[in-house]
Structures are given as structure tokens and as C-alpha cells.
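For reference, the chain that follows is the form predicted on its own, supplied as C-alpha cells.
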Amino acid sequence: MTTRTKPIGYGIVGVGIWGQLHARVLADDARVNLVAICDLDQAKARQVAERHGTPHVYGSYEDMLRDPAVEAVSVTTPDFAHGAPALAAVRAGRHLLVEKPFTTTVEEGLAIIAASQQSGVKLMVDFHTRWSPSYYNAWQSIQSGELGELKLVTFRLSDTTYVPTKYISWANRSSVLWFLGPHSIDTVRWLFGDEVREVYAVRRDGVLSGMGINTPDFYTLLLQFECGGVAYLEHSWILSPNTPNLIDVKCQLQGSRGTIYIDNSHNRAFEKYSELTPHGYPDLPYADTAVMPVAQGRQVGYAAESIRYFIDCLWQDTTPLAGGIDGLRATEVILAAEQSAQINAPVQVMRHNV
């Protein structure tokens, strides 16, 4: 194992909500030199760059990738816009951390994996749930045999209507399945240590389309794994905006020797009720204490830890967890789920050789 001594020159493509999280984490890491910010909205890019003392701002990822100071890249563009900048980054010999979904087509995923292997760069998909203490403890319980053989996982990961109507501006070009599904699919694959064989999905429309947003209201997925495990997933974008948290995350694991319950959103670790605080994001009664909270001016939470882990891999020259193949497998399951929901029947998941 080789340890670097010189900070890693880093660039970010896309500075929306999650891109700004990457910027906060990376700018605070002494092992990183955040040298470039790229966004189609150059005014926003300049604001983020000024906030973090980043010297270079670009309006296109092609221009940014010509900067020899950029050694590694985070791609944090909207769901549908990961493929082109991710492929360009690895073809240019840059290490890549890409947000979920890895890609929205199999062809793009295969091309990125092949190009990263040819260039010899590190590739990681930011499936940050693997860094959640709750889910990691569950994984350890499975690995140690304490839970016995994992039989059934029920996973709810849903958002209030605030997300598709106000939190993101591009819900019409995505869906709750692409927005949230990659996290849950990767998590259950990781917990089972197995691949999804078949998916039966149901979707419903109407609430969001009535608001002028042409995207499904929710999906439910029943996944059957190769070795017999079963997972039930729920992803909705129509939770009431009056709920005390922006998201609802619940998970139940049933094993042959025990059961685990996880609640990362409504565990009441923190509640706030005040006449001075309007009920609405980000001032909700149940504050985020797990995913991306800030403490003492520092970005903490497991969404930050996965980014720091990627820097660990670059610094120590190790292979990241949650690589391109993991991203590709989640994409394959989602594509099968979309087909299943369309034909109202189970669909076999087509896995591609890499």
C-alpha cells in the first residue's frame, strides 16, 4: 500500500444540493486541494468556489478535464446526467466518485467500467448507506452469524412531496425509483451478499401529475434473490409535506435467528417545536442527525463519511467498495422494475458480464 504525501487535485461537476455537500467535505479535508468547480450555472459555480476558496470555475466538464491540476472528480449532476461526464472523466484518466444512480442505461455503465479499467483509475459509486452505523451494524450481525440466515428485508425509503416539487427542479426528468431506488437496491444486495434474480414492481401515478410534474407517485418492488432471500422495497414521492421529516427511512431485517429494526428518520433523537420555527424544510421538527448534519461547523454524517472514504482510497491507493459493478447491478434492477411495472408481471433481471 502506497500513501500519498501531496494533496489530491480535485474537481466537482455539478453543484446542486449534493454537489455542495461534496464541496463542504472536500474543502475541509487537508488531503484534498479543491481546485475546480463546474456547473452549467456558472453564477452558482462561482458562489460555491468563492465560499471554499476554489480557484477555477468552469461551465463545461470538458473544459475542466483539460485542467492538469484535476486528478479526481465527483460527478454530482442530476440522475439523468451522470453518464457523459463520468465517462469523459475516466477516459481522461481521472479517478471518479459518481453519485447514484451510476447510470440510467446499461450501455453507459459498461462503457464507464471498461474505460476505468483501461485507464487504471479508481471508480466508486456513492452508495453512502454502507457507511451508516445502523446498516453497518446490521451487516456485521449477518456476517457474524448472530442474525442467522437473512430471509426477508423490508425497506421503506420515501420522500415528502417537497422533494419533487421544490427540493429538486428536474423531477419531470427522473422518478422516485431512480432518485431513491439505487440506495435501497445496493443496500439489500450488500446485506444479502447476493444478486437479484427477479423483480415484480407496481407503480401508480396521478398525484404528482396533477401538480404538473409528469413522474410516478410511488413504486413498490418485490425482489427475489438467487439464494432465496426476499426484499420488499417502497419508494414514494407523495408523503405529506406536514410530516416531521423530509424523508421516511425504515428497515426491518428478518433472519433465522433474529430480527433487526432500523429507523434513521423518525427515531426522535432530536425534536424541535417553536412558535419561531415555521413547519417546512429545512426547519422540520425531526432534524437530520444521521445523513448530513453539521456539528461545530464541520460536515458530519454518513453521507460525508463515504466521500472521505473515497479520499482514503486515493490517499492509500486501495480499491473502493461500491464500485462500478455495484452501480451497474442497481441500474439493471431498476430497468427490470420499470419493465415489470409496465407489463404488471415479474421480470427476470438481466445481468451483464463485466
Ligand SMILES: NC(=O)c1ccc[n+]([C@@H]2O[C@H](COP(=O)([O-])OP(=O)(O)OC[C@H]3O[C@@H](n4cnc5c(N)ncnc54)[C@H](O)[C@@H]3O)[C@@H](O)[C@H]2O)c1
Contents of the next structure:
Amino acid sequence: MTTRTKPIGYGIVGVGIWGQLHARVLADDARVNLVAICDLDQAKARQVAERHGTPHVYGSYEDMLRDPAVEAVSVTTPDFAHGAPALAAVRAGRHLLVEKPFTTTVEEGLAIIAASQQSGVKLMVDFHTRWSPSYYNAWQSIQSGELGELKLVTFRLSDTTYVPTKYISWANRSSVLWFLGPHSIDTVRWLFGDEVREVYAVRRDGVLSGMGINTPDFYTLLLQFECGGVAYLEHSWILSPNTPNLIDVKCQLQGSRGTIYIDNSHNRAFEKYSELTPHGYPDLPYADTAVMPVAQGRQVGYAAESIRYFIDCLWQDTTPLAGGIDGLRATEVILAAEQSAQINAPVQVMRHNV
Ligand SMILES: NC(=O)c1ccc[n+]([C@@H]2O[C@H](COP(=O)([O-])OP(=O)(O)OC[C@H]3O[C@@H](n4cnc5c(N)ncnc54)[C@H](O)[C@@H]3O)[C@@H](O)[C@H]2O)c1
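What does the same protein look like in the form predicted in complex with the ligand, given that the last one was the form predicted on its own?
All chains and molecules follow, beginning with the one already shown.
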């Protein structure tokens, strides 16, 4: 294992909510020199750059990728806008951490994987659930044999209406399936250690479109894996904004010799009731203690851990878990689910060779 000694020159494309989280984690890491911030909104880019003492600000990723100081890149643009900057980054020989969904088309995914192999750069998709202590414990319990053979996973990952109506401005150009589905699909693929053969999906619309946001309300997916495993996934964007947490995360694993329940959102690890808490996000009674909390001014939680892990891989020259093929597989399942919901019948997942 080789270990670098010089900090990694790093750039971020898209510094909205999640790009700013990448910036906080990276700027806090002594192994990283956050040299460039890029956003179509240059005022926002300048503001984030100033906050972290980042010297270079760009309004286009093409310009940023001409900067020789940038060795690695996070792509944190909206769901539908990952493909072009991600492909340009790996073609330009930059290591790439791309947010989920990897891409929204198979063609883009295949092109990014091929280009990353050609240029020899590292490629990781930010499937951060693999860095959650709960899911990692579940994975270990399967690996050790304690749970027996994994048979069924039930995974609910949903948001309140706050997310599509206020948190992101482009909900009508994505869906709860593109926004949350990649996490659950990657998690069940990782837990089963297997590929999805068939998907049956049901989708309903109406509540959000009635609010002027043209995107589905929820999806349920029944996945059948090649070796017989079954997963049931539920993703809704219409939870009441009055629920005590912004997200609802529940997962149940049934093995032949054991059962695991995971609750990363309503486990009451922390409850706060004050004059502020009835007013909704961000003053929620159940503050986040798992995904992206802050402690002593430092970004912690598994959303930060996956980003630090990518830096570990660059620093130690190792291959990241959750690479392009994992990203592509999740995209293939989502595309099959969309088709299934349209025809109201199960669809075989088309897997592409890479
Ligand atoms: N890992 C997670 O759990 C998690 C959580 C939230 C969001 N995300 C993902 O992060 C991504 C960004 O989400 P967000 O909530 O930060 O969105 P956002 O709208 O807050 O930010 C996106 C930013 O990208 C910029 N942008 C768009 N196109 C660009 C381009 N071509 N070049 C440069 N900048 C561009 C926009 O101006 C905006 O500032 C999405 O794909 C989302 O799914 C991941």
C-alpha cells in the first residue's frame, strides 16, 4: 500500500445543500487541499469558497477541469445533471466521487466507467449507507453466518413533503425513486451480495402534482434476486411535514437464523421540545443523530464518513467500494422499475456488460 504525503488538490462541481456538505468534510481533512469550487451560480460558489479559503472559483466544470491543481472532483449537481461533469472529469484524468444516482441513463454510466478505466482514475458513487454502523453491523452478521441465509429485506426510506416542495428546487425534474432509490437498491444488493433479476413496481401520483410539483408521490418495489432473495422497498415523498423527522428510515432483515431491525430516524436517540420545534425543518423534535449531524463544529455521521473514505482510497491508493458498476446496477434497476410501474407488470432487469 502506497501512501501519499502531499494533500490532494480537490474541486467540487455544484455547491448546493449536498455540495456544501462535501465542502465542509473535505475542508476539514488535512489530506485535502480544497482548491476549486464550481457552480453555475457564481455568487454561491464564491460564498462557499470564501467560507473555506478556497482560492479558485469557476462557473463551468470545463474551466475547472483545465485547472492543473485539481486532481480529484466531487460531482454534486442535481440528479439529472451528473453525467456530463462526471464524464468530463474522468476523461480529464480526475478521480471522481459522484453523488447518487450515479447517472439517470445507462449510456452515461457505461461511458463514465469506460473512460475511468481508460484514464486509470478512481471512481466512487456516494452510496453512504454502507458506512452506517447499523447497516455495516447487519452486513457483518450476514458475512459471519450469524443471520444464516438472508431471505427477505424490507426497506422504507421516505421524506416528508418538505423535501420535494422546499429542500430541493428541481423535484419536478427527478423523482423520489431517483432521489432515494439508489441508496436502498445499493444497500440490498450489498447485503444480499447478489444482483436483482426482476422488479415489480407500483407508483402513485396526485398529492405533489396537486401542489404544483409534477413528480410521483411514492413507489413500492418488489425485487427478486438471482439466488432467490426478496426485497421490498418503499419510497415516499408525501410524509406529513409534521412528522418529527425529515426522513423515515426503517429496515428489517430476515435471515434463516436471525432477524435485524434498523431504525435510523425515529429511534428517539434524541428528542427536543421547545418553542421552536413545532415549526418544522430544521427545528425538528427528532434531530438527526445518524446521517449528517454536527459535533464540536465537525461534520460527522455516515454521510461524512463515505466522503472521508474516498479520501482514504486516494491517499492509500486503494480501490473504492461502491464503484461505477454498483452505480450502474442501481440505475438499471430504477429504469426497470419505471418501466414496470408504467406497464403494471414485473420487468426483467437488463444488466449491461462493462
Ligand atoms: N448522499 C445523499 O444522501 C444525498 C443527500 C442529498 C442530496 N444528494 C444528492 O446531491 C446532489 C445535489 O443535491 P442538492 O440537494 O445539493 O441540490 P441543490 O439544488 O441544493 O444543489 C445543486 C447545485 O448544483 C448546481 N449546478 C447545477 N448544474 C450545474 C453544472 N452543470 N455545473 C455546476 N453547477 C451546477 C446548482 O446551481 C446548485 O447550486 C443530488 O444528486 C442529490 O440527489 C445526496
